[in-house]
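Starting off, we have a lone chain in the form predicted on its own, written out as structure tokens.
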Amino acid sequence: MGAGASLASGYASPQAAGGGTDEAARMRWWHEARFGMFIHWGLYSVLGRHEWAMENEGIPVAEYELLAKRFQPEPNAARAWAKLAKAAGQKYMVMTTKHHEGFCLWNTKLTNYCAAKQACGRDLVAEFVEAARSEGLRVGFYYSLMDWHHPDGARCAHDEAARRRFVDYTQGLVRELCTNYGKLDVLWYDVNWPLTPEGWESAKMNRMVRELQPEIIINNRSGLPEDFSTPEQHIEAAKNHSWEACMTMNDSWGYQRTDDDWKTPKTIVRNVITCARDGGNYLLNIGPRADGSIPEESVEILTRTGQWMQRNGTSVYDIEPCQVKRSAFANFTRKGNTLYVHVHFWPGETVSIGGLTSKVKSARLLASGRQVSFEQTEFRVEFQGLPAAAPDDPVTTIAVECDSEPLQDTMAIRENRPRRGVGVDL
């Protein structure tokens, strides 16, 4: 992974360059999606000690070469990620087909420097996209720009010569990805150093993957707007754009055996939270050893993701913008009139919302079906007769139905409310 570019929330984008289907069809099952699987996954896998070890450790690439005599992954290790991104409430996944290391994971023509012609002998390619479909999964591949292994992946921003041949090679590889697997979902580009958008030929390359894969959604990292943006390891929503944040579990993108710095099971459902209420998706990465096994770790956080987004996931999937945000210790999502409020500091029996403007009809625990009873003013809705402790991990979601579009104005509150007359003893 590189720097994510961080175009600033809504649903529409610009036109992409050339090609491809209605934009809003192509769009509409991502849109509804919200959560998916990031895959980074190659020899620096072997290692453990981060997928940017060549670059950083200063590996030279005779001595890196040597990682793929090592790399023999167990077979179809993809259908584990697949069962469990299908378990976390996972609707698409994204595999590192070429990462910075210039390592293709699929059988190329183009190089012997792939996992088909390696000690693997095998196309990973394949095997994770049979996975993820058998999941019924959408599919998505990364690839990235950025090669530290081809000779002219560096000399290319300055000799013509090799800019040519570097990009022809590229757009090769690019064609081969969207040509031998069927129809793909997802393309994501990554790092398109050194080069210009006009240096790659961008354009050009995704109007040919927009003729083969006429349904496929790109995202910026060519250097082009394309359907979405890509902000990393932090959510911002875009404006006037469609987004996607992509994070870690820890702080290491490809496997690092001693990155124990894991998010919470509430970290995550927090974050897909905050990415579905202001119009975007959430890329949760996994680092799969190099055998293909899954740090017990993710497992485990997504395993319990999972429970939460069965329980809850209708408050997730296909909601619209929700205009209601402010609570010091709630999120919002919104479907219709139904406002979502999904509280991850439980405060007790009582649950209070200042500002909603919009007249509450009813309210339920959204995981169990209880009625919530509650009182209404011009200034709070004050939910009551609740447990004392949170009755649902890691987050309670309460789902409140209102006359009309849940809207919030707590500027209101602080003007209008009455307070005390002067000299009124306290």
Ligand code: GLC
Second form
Amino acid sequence: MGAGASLASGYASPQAAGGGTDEAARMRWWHEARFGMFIHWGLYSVLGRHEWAMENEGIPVAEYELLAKRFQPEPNAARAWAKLAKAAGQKYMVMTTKHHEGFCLWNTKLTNYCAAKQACGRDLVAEFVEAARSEGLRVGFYYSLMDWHHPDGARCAHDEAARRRFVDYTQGLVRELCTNYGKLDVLWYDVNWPLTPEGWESAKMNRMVRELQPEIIINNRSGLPEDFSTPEQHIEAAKNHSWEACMTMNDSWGYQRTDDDWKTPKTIVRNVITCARDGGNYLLNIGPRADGSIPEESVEILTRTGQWMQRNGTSVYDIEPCQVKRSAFANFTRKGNTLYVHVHFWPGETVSIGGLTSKVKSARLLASGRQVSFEQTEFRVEFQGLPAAAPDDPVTTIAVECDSEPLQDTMAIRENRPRRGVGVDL
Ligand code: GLC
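Can you switch from the form predicted on its own and show the form predicted in complex with the ligand instead?
Starting with the chain above, the whole complex follows.
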């Protein structure tokens, strides 16, 4: 793989374009991680009507603030999240330290509107950090620049004195987050309304962040590209930039008690594979209830995903760019000369791939290690003697050893597959 390809594909490379070797070294763990847990938790979790309830329902600030009297999570709820993340095969966790509602989950000196000084009486960011670290997971802080609560949060756009106060407040909060919790791995900004990056003084802010946390990885939502971009609710590889797709398991980031639009474990596993294959990461969200408990549907999805990762994780974490194209029933990843065929719609006793130009040496079901017999012609490799029903769930992965890097030429089939002679009928 050439240096130019490294960032475009999102694969770690010692010579990533742009930031030089340091950047590549700093980003390495993140590229290898592939899969992280996003956590949306705040006063909106008390309402259970989505994290945008304050704005969507037009709730007055004074009425919304009362939720701070009711937000009293169980101590160390984050420990269960971290255990679940670890079991799911996730390598890092990113929690909302302050969402758009403006409520800070940590013990800040800059406002009383924070968990430590309200009914909760504890620093929930500290609990989160401790929980993630004790499971060996990397720690990320989400921070919303947009703030629906701060008096200057909107008027800063057209009042310079307000902007000065609000930017000082914002950078003061970010400074606390980068100072009080030891080494941080990710800073995940969100919505930069209503200011431009110049208005936020994002360049200065991010310089401060990097001074305090030299190895931190910063996303692009302060309005500057920084280390990675953040396609939301869809998977789309960024060109020339590392990327992470963030996604909900139902349709809400914050707890929504009646949102039943859950994705299946199959969809989630397919998404993990797609992100990894396309060189990105997958940040999958949970929206815990106000007490910190995780909706059962999320637990189930993550548990099943984790069981699959246990059996098949090597085909996702430690891989290289794959030239074989995804098809209607399978996606593909690659490590060296091994092609991983991830079959999501199981065809039956035979599974075939068209146009593979590399010679297959052997094949096995990755989960069980069972050998799979095969026949290869110029146009098709057919894996045979397989069970009628998919042997693994929710996706079956076949590890195919080739004699060289697995390559595919589908055009060659279309153009060269022998056809009947003109006038020769069936
Ligand atoms: C959007 C939403 C926000 C959510 C975020 C996650 O920006 O406004 O609620 O936290 O996406 O990416």
